[in-house]
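What follows is a single chain, given as structure tokens, in the form predicted on its own.
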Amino acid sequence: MAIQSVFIVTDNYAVLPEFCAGAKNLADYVTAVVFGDEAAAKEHASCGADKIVFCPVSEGGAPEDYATPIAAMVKEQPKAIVMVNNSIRGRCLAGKLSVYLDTAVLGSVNELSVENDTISCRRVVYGGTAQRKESFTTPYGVITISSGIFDSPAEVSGNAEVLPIAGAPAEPIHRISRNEKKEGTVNLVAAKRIVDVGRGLAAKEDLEICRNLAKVLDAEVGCSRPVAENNKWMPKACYMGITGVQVKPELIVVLGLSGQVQHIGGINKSKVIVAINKDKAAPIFKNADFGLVGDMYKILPSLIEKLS
């Protein structure tokens, strides 16, 4: 049995179809709360939500300025779950919403189900070593979710009612400048094939051979968190794992990755996992469908030649 109402709050229009499709399996009525003008909201009226509420953000303002009116809207329902996109901005907003709704936040939820008229949430805890199942005992609950936990719909449909948010935003902080990072973007969630790069790569220049493999496979290139955050060889948007992007491609080729649980949590829904690692005792082989023990610098050129 579905619950009555789910609110999806996101600062990224791209995740709306996936989130709405997942929410529709859980609730009778889905409201999407987005940030921008009416024109942008109407462009996404076919995202699958029953209603879209848009919040115009001023040049110096921020989405979290709307926490109070969003909470007031949620309280119009006797019981509801608020799903917030798991971005930096989204997590800030989720914290504020939980205060105004007098509830808790469950972060990085990776599985949702309805049990006894209540949404049950699963999320990874203890650094990726365990899964915890939790549900809210209060009328309202706030969770953060990342793209990839629901199946993306083959096509979007519907014609949601588009309305402005009722109530004015608070603006306790005013932005005076912004310096955008020049990072490339890639949609790993939508990728059918992925080449996954780990710390077994000796140098940044060696990414080229991984990209060559991706090219012949018609795949995207992703990586582990250390490759993006510690080495800074790839954009942070490219790292997969419990705290990064969670993917489920048809094929993922894992190169030079030991297979720690934090990373496996982001790729274990892949249909086929192929691992290449010179350490035959690497944990990745326990999670792979096919494994090849050897030096990837010797293996990849031959593999690329065979696939070309």
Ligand SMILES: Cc1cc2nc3c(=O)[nH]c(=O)nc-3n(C[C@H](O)[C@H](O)[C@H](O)COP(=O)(O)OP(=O)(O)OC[C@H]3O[C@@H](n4cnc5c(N)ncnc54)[C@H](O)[C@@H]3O)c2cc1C
Given for the second form:
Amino acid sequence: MAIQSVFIVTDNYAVLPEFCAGAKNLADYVTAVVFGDEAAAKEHASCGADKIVFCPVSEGGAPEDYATPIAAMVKEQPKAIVMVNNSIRGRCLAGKLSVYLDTAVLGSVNELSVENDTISCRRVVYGGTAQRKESFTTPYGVITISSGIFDSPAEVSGNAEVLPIAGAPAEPIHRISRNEKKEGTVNLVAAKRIVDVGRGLAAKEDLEICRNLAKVLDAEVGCSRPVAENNKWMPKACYMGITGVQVKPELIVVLGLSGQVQHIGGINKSKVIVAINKDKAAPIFKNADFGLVGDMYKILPSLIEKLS
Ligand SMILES: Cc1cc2nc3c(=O)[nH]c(=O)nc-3n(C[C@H](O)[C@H](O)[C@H](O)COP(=O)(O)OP(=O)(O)OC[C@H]3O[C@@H](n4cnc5c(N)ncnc54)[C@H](O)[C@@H]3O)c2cc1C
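Structure of the form predicted in complex with this ligand, given the form predicted on its own:
Expanding to the full complex; the earlier chain stays at the top.
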């Protein structure tokens, strides 16, 4: 294997088992870099990494302050890929790391493979209309990646060595205050079933009927980007697609959603896709395993009754 080392850098411990399992298929040695104290890092010692390096972010500090010591640690290897969690914080860190490692960032990679002793990365380009395959020409490469890309291991194993990062953070920014966001949380990536709501929904109150379907299916509720970003009817963390969450549940029921490529890119790894749309020419039907042409407002009450 030409790449001996993959560094996973994440501000979210929850992605570690999936990222470590994916990284182990690419490299011999996997180091996870996390942000928090030693106790939290030790709790995740069985995530599948060979080593966990923790960065104890100070009160008022930020993970990206550690870009310089993380880059210095990566440079101890002759060649490495740095896989950064695709969060707002992660993208900021990826940019800084690429500067200190004198390389580029490949953002939102959705497939990785080893070809001709090099790691090849695939990602969606041109607003979702094409896929591009790229590899780094430099010894180091930085990528951002979302959870849901690799298969999560059925159970975690291993006993990683846990060490503090060597070197001090830069801390150029001091946080003055922090206000908690009042949005609900949802774990779409881990969901086995999802009800996916599109702009066919006429009013925010009508989300109730979609939630009722989710209840009988024991599913989470997600949506298309305009439902979250334009209408603001659901938190932004709930929208799926190439710029949102990428999911692969066993079942996804897609309601009143046209099925544009940018949305499909986030749900097309689902095992079974069921679509309900009143327009029989809607592109979603090309991607669905089962389709119902009709008004969701008429179909849902009887569907919920049947499933209850
Ligand atoms: C760079 C870029 C990135 C993007 N990234 C994403 C992304 O990550 N995720 C994402 O979702 N979008 C993304 N978009 C937006 C995307 O292109 C679409 O605009 C969006 O997905 C459409 O959302 P929708 O299907 O809910 O709405 P619409 O396209 O408006 O579709 C609504 C559908 O509801 C149906 N309908 C209406 N009423 C009913 C009813 N009563 N019963 C049944 N069916 C009904 C209609 O027939 C229609 O098909 C992106 C766009 C760009 C340019």
